[in-house]
Amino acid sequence: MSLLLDNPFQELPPDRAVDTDLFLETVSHIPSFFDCLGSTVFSVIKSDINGNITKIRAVYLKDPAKYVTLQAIVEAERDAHGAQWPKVGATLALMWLKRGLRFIQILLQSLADGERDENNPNLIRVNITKAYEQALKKYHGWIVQKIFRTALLAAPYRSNFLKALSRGEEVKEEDCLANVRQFLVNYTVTVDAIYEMYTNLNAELDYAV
């Protein structure tokens, strides 16, 4: 069994619109990914992702017929605030959620690509570091960055992490990585589509927490 493939992301339609209901159902299983990293330090990201999913779902449930796609929600919130992007609501929640999803994407892609520390081949610190620096670091102040530096030191062994992704089963590394690559196909397209939407709508808010 594979933790990732139990609830895979679906292929997007030609217009790359992300169905809100389907997205929320699929992404709701993502937080359990952080349990595979072992340390409770990573619960910070897990909690953040859970919170943002909850906020987006709350907005969606107010009018499911209107908010069929994620873009419909974002555009409606923009219009409600006089064409200004609010630091509230689903728009802000999705902005931070996509960054957490990008973190996972880069981490898994780095593993799938075989990137590793030759001096410590059974550590995934190099993969997590790459993911954090590219997806999250620029949005964090020094206090939050310090928390993540601690998290890096608590990263599990590569073998333990891959075993956790396989729900504790003894699976050959290459078979596990094949599952990761399969999962990444639609997951990456979905995350990229959300990023593109924010770029096209000029909805990105660049500030640190």
Ligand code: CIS
The other form holds:
Amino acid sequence: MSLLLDNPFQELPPDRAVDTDLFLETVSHIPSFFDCLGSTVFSVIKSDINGNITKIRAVYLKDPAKYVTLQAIVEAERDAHGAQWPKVGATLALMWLKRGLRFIQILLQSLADGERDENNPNLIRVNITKAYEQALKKYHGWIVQKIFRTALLAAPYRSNFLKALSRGEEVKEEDCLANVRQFLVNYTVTVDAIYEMYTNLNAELDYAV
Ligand code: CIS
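Now show me the form predicted in complex with the named molecule, since the one above was the form predicted alone.
Next comes the full complex, and the chain you just saw is listed first.
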């Protein structure tokens, strides 16, 4: 069975509001995936994503009825924090988490679209580099860009990556990519909705770390 389809994102309602509890439950399955990638460099990324999720969950649990959507959290923090906002609390954690989610979206879409380095068809560096350049690079100074280059060298082979997405089972590449495409439908809509919310609320920042 596909790891992705075991933990699918749900279809959004017509107003495209993202349910906080469902969102947190779904993204909580992402960090453990890094353990199958086989290099300690991924533990830095795992811990960053875990930290984001933990921070958003801590705010949500203070008042689940009030924070039923992600937008309710971001708006409540805007009203509570004045000039510090949006570089604060769950608003900041979600700002970074959505960038990691966009990275995953572009990487998976690129694989599903069959983009590959014809000279090295079993490498996924072209797909990873595309995702990095579009989702993260502009938010990274040279030290973090160096971590990226190290992670790129430690990236799994395409065949091993697809196998990990299939829970270690031998699944035909076409079947695995079909699962990826199915997973991407609601996933992409959700990530787009979070980006749109940040734009509409003027909550996006472009500083680099
Ligand atoms: C397959 C190989 C992939 C290679 C990936 C290379 C990626 C790029 C490497 C960049 C290194 C990043 C190291 C961390 C940098 C952080 O400094 C930076 C800024 O952090 C933020 C905090 O998050 O800083 C803020 C202050 O300025 C705050 O401290 C904030 O924390 S807060 O607010 O919570 O306190 N962070 C980043 O730049 C984000 C980096 C995200 C990188 C995401 C990379 C994802 C790679 C995924 C590869 C695997 C894809 C597999 C696809 C799906 C698997 C899912 C399986 C489970 C299914 C679940 C269903 C959903």
